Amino acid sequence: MKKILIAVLTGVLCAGYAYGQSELPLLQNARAYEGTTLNGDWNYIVDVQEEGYYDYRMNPTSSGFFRNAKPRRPEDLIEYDFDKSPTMKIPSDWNTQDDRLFFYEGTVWFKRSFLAVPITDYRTLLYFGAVNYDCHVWVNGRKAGHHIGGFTPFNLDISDLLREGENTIIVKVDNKRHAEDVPTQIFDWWNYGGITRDVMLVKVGPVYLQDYSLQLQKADAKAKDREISFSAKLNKAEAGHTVKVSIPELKLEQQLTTDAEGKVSGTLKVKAKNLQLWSPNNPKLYDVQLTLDASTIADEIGFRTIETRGKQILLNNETVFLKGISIHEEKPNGGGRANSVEDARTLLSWAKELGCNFVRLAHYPHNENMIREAERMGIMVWSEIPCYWTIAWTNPGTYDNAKQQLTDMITRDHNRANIIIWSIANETPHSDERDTFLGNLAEYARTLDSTRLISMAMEVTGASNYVNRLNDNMNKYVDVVSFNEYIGWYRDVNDAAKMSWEIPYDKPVIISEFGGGAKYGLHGPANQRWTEEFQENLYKENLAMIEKIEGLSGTTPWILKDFRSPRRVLPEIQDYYNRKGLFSDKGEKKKAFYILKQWYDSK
C-alpha cells in the first residue's frame, strides 16, 4: 500500500470521472495524529439553482462543478471557473464573509488544491470538524462521501482517490432547512452555512485506534485504591495487535492484545492518595500515551466521577451546585460562527467572570476548541444534540440522523472530564411519538457512555393558582430533571414573586433556561420592556423564586451574550439579534450580569 505525503497549495486540476465513496466511523482524537491543515483560502461559487449538481444528475457526461473542468478547445462550453471565483477563509461561515450571503440558504461550492507525493504504508483521512448542513465531497472528481448534520465531525478515507502531484477537493454545502432535519425548519439561531470548523488531512496506518476510553470508576470516598477502566477499538476486526496504555505521571502502564473483534479492555489500579481528581478548583489533566504495535498517539485526560443521589449531583463524591450559563457558538464580539481557540477562551472567560463553574453549550455540539478549553479552565459542560422543538418524530430517517449526531458527539468527547451531561433535546412538545423517539435516544446514549448523566431541557408552559407543576413522561429516562421557564418574559409578567413549584421526581433539578431581553445602553423604568432595568429586575425576581425549589442543583440562564436570530426582527431593538444576553453582541456587560454574579458568589 502506498503512503501519500501531503503539501497544500492553490491550484487547479482537471478531474476524473470515477464515482465512489469511503465513509468511516469517526476517528477519536483526530488531532493526535500527524496531519496537514487545509484551513485557509478556498475558492467558492454560489449556486442558487444547484446547476453544478443537478445538471450532472440529468446528464452524467456534463461538466458538473465537482469535475473542476476546463475548456480544452476554443468551442468548449463550461460555465464556471473556480480559479476565477472569489476566495473565502475556511473555517468560517459564508453569511458574515460575503455580504450578499447574509440571509442565504442554499448551495455553495468550495474548492481547495494540494500536492501529494507517494510514499508507503498508511492511509489518508479527510477530516471535517463540521459542515452545515448537507455536504457532498469529491476528490479529483470522484465521490469521497456524503454527510448530513451541521455540528458534528466526520472523516472520509480518500487514500485511493489521491494521485501523485496536484489534487483537488471540491465540497458542495447546502444549508437549506427541511421538516425532517435535525434541527427542523424552525429554530432560534442563525443558520450559518459553510465549512464552519477545521479541515485536516490525517495520516493513519492501515490499522489504527479508531476509538479509546479511559474512565475513573465510581468508588466510596474513603476507598484507598481507585480503578481506571480502559478500552479501545481498532478500525478493523483483527486479533493479535498489541495495545499499550501508559500514564507516566502515575507510573501506570498496561499492555493488551486485541481479540477477534479488534477490541481490548482492562483496568488500571492506582492509590487514591496519588490520584488528583479533575474538578473546577483543580482541573488536573494527565498526559496519556496510547501505542498500537509501534505507533504512539497522546492525549490529555482528567479523571473524576459524576453521579446523582436523590436530589443531589455529586462530583467526586461531593455535592456540587452547577453555577452555569447557556452559550451559543457565536463569536464573542459580533456575529459569525465561533471556531477558534481565541473565541473559546474569550467566551469562557466571560463565563468565569460571571462566577460560573458550568456551561450549557446549546443547542448542538460545539466545536472541540470550546470543550477542551473549558476542560483546561475547570468548567463543567452540558453537551446537546439539536432535537429542538417540533422534530419529525415518526420519520425513521430523522431518528437515524439524531442517533448519528448523538453517536458522533459522544465519540468525539467521551474522554473529556468536564462533560458531565449529555442532553438529547430542548423544549419538545409532548406526544407519545416524541416519548418513543427521545426515550430510545436516551437508552442508546447509555450504551455509548454509562459514566455520565443524561438530561434534556423540558418545558413548563403555565401555572394554576401560581403553582407550576412539571409533568413530563421523559422524567423516567433522565438522571437530572431540567426545564426552561420564562416567567416574567413570555408569561406571567410581574408575577414571579408569587410563583411556586412542584416537581414530583426524586432527582436533581436544573433550571436550563430563564431570562429576558434588554438592549445594552437602553435605560428606563423596571417595568419597561427592553431596558436593562427590566432585565435586571426579572433576574432578581426569578432568582428569589427558584431559590425555593426543592432539589435545585444548578441553573443555566439564557444566555451569555446576544446572538443573531432571523426570528428577532424588531427595528432599533433586536435588529435580528436575540437580546437576552448578559453581554451585548460586542461584549458589553448589562446590569443583570451583576445580579447573577452576586447570586453565584453567594453559592
The other form holds:
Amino acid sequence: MKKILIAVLTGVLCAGYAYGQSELPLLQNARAYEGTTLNGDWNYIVDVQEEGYYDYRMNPTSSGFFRNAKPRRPEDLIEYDFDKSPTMKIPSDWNTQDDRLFFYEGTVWFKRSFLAVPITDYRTLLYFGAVNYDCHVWVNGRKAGHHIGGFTPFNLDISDLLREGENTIIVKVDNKRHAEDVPTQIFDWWNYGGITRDVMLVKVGPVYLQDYSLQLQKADAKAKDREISFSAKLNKAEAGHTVKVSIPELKLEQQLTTDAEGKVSGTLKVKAKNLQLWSPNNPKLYDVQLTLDASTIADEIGFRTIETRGKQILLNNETVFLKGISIHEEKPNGGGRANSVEDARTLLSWAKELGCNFVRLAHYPHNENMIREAERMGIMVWSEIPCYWTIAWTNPGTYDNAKQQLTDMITRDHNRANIIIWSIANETPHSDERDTFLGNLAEYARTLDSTRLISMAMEVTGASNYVNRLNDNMNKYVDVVSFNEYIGWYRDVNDAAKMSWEIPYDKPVIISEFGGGAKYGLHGPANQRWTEEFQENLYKENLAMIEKIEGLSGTTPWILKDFRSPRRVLPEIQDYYNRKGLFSDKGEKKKAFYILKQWYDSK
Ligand code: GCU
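Structure of the form predicted in complex with alpha-D-glucopyranuronic acid, please, following the form predicted alone?
Once more the chain from above appears, this time first in line as the rest of the complex follows.
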C-alpha cells in the first residue's frame, strides 16, 4: 500500500487504521513514543442537566452533543454549538478557569479538532494523563471509550475512528461524587473537575512495547557483581519479535525474542564498581534504549534497592531516615491542579528548602512531571491511591475501581527509582470489610511490584492520658507501619512532648501526618489557635514527641502548602483553604517551617 507522506504541520498527524476502539492496557512511558499534543484551547459546554448525553430524536440533528451536529437545513433545530462556545486551556481544572464553575460539580463537555492523514502501518492511541472523574470519549461522533478515576492515565485506540482531514474529539467529564467511588463522597481537598493533565495522540506500530521493567536486584553491600532484571511485554501475545535493551553507559545490551505471550525476560550483569546507584545524594539516571524489531524508544532509569530490616528502612543497604513532607497536587501560588514541570519544580524546591529527601504525594497519584522531577532532584516518593476515609468496602465495583487505579499507578511509575512506597489507603475506619478490601489490594500490589514497600496511613485509635497506642489489623499487610496523629490540633493537648507511643509491630514506623493550622501573618500568643506561633509551638511539641518513637524511620508532616478544601469555611482564616501548610497559599513561609527545617537539618 502506497504510503502517504507524513506531514506534521499544525497538528497534522499520521493516523493508523487498526482494530478495536476501547480502552487498552496502559501504555507505560507514553511520552517516549512519537506523538502530538492536544493540549491547548478546547471549546466547552456546561451541561447541568445532562442534556447533551441523550439522543431524544434518533436523527442526524439529534441533541447528542457527542455528534457535534450542525444545522443542514434552515428548519433544523440544534440547541448547542461547540464552535460558538467558550474555550478553556487544557490541561486544567475548570474550577479555576471559569468563575461560574468554582464550586461546580456536574458535567462539562469538551471539544477539540485536529487534522490527520491515514497511514496503514500505524495505530493512534488517544492518551489522557488524567480526567477527573468520569469521562466518555467520542471521535467523529463514534464512541471511543469510557474511563472512571480522576488521577491515573488511560489510553484509547482510536485508529479506526479517524478519517483524512479534520477529526473531532468530544469528551464528557462528570466530577459528581458518589458513595461507591474512589475516593468516596467526602474528602478534604477541592473536587477539581476536568481534563486536568496532558492529552496527546501517540503513534505506535501494530505491535508495540506496552510495558517493560528494569529493576536492580537486591544483593549484599559487598557484592562485586550486580544483576538488573529486565522484562517487557507487547500489546499482543505474539512470539518471535526481537526485543533489545541497552544501557550504553554501562556497556550493557541484551537481545531477546518474545514468547507466545509476547513477553521477554532476562538479566543484565554489571560490575558493582561500574554501577552508580540512585540516591538522594546522587540521583543518577542512565539512558536506556528499548528496541522492538526496528523501532526504538528511550527512557532514563535509576538503579537502587529498597527494603526493610526489623525497624529500619534500607536504601542501597544503608539505613535511611525519611525527612518528608506531604503535598497535595495544587499549583504553588493559589489554587488549581498542578501539572506542569514548573509547578513540580517549584513545589519540590520548597520541599528541598525544608531539608526533605522524601515527599508523600497525597492522596492520589500525582502527575508524571512531579514524579520525574522528584527523581531528578533526588527526592524519594510515597505514592498513594485515594482509598480515603469511608470507602464502600463491600461494593465489588469499588474494589475493581481501586484495583484499576492501583494497577495504572504502578504501571506508569514502576521504573521510577525514587518511588519507594506504594500506599493503598488513608485513615480508613477499622472493620473486617476494610481489612479484606485493603488486604487484597496490598497482596495484589505485590504481584505487580515485589520490589517496593507497601504502606498506608493508619489512624490512632487507642490513647489514654499520655500513652498512645497504635492498634490496626492492617499491620500484617504492610512493610512500613504509618499513621496520622493530630496531638495539639484535633486532640486539644498542647504538651505532646510528654506523650509516649506503643507500636507493637516489628516494622519501621512513619508518622504520615501531624500538624496544625495557621493563617499566614496572624501573630499572637502560642496558645491562640490559628496564629503562626500556635503552629510553631505545635511543631516543637510534636517533634520532641515523635523523636522518641522506637523504629521511627521518617515523617511527612501535614502539609507543605495551604490547599483548597470545601470543608474549611471559617471566614477571614480559612476561606475554603486548609491552613495546615508550612507555606501559605501564596508561597509565604510560616514560622513552623523553620522549626521543621531545623529538626531535619539536625538529622
Ligand atoms: C486528615 C487527612 C487529610 C486532612 C487532614 C486535616 O488526616 O488525612 O487529608 O487534610 O487530616 O484534617 O487537615
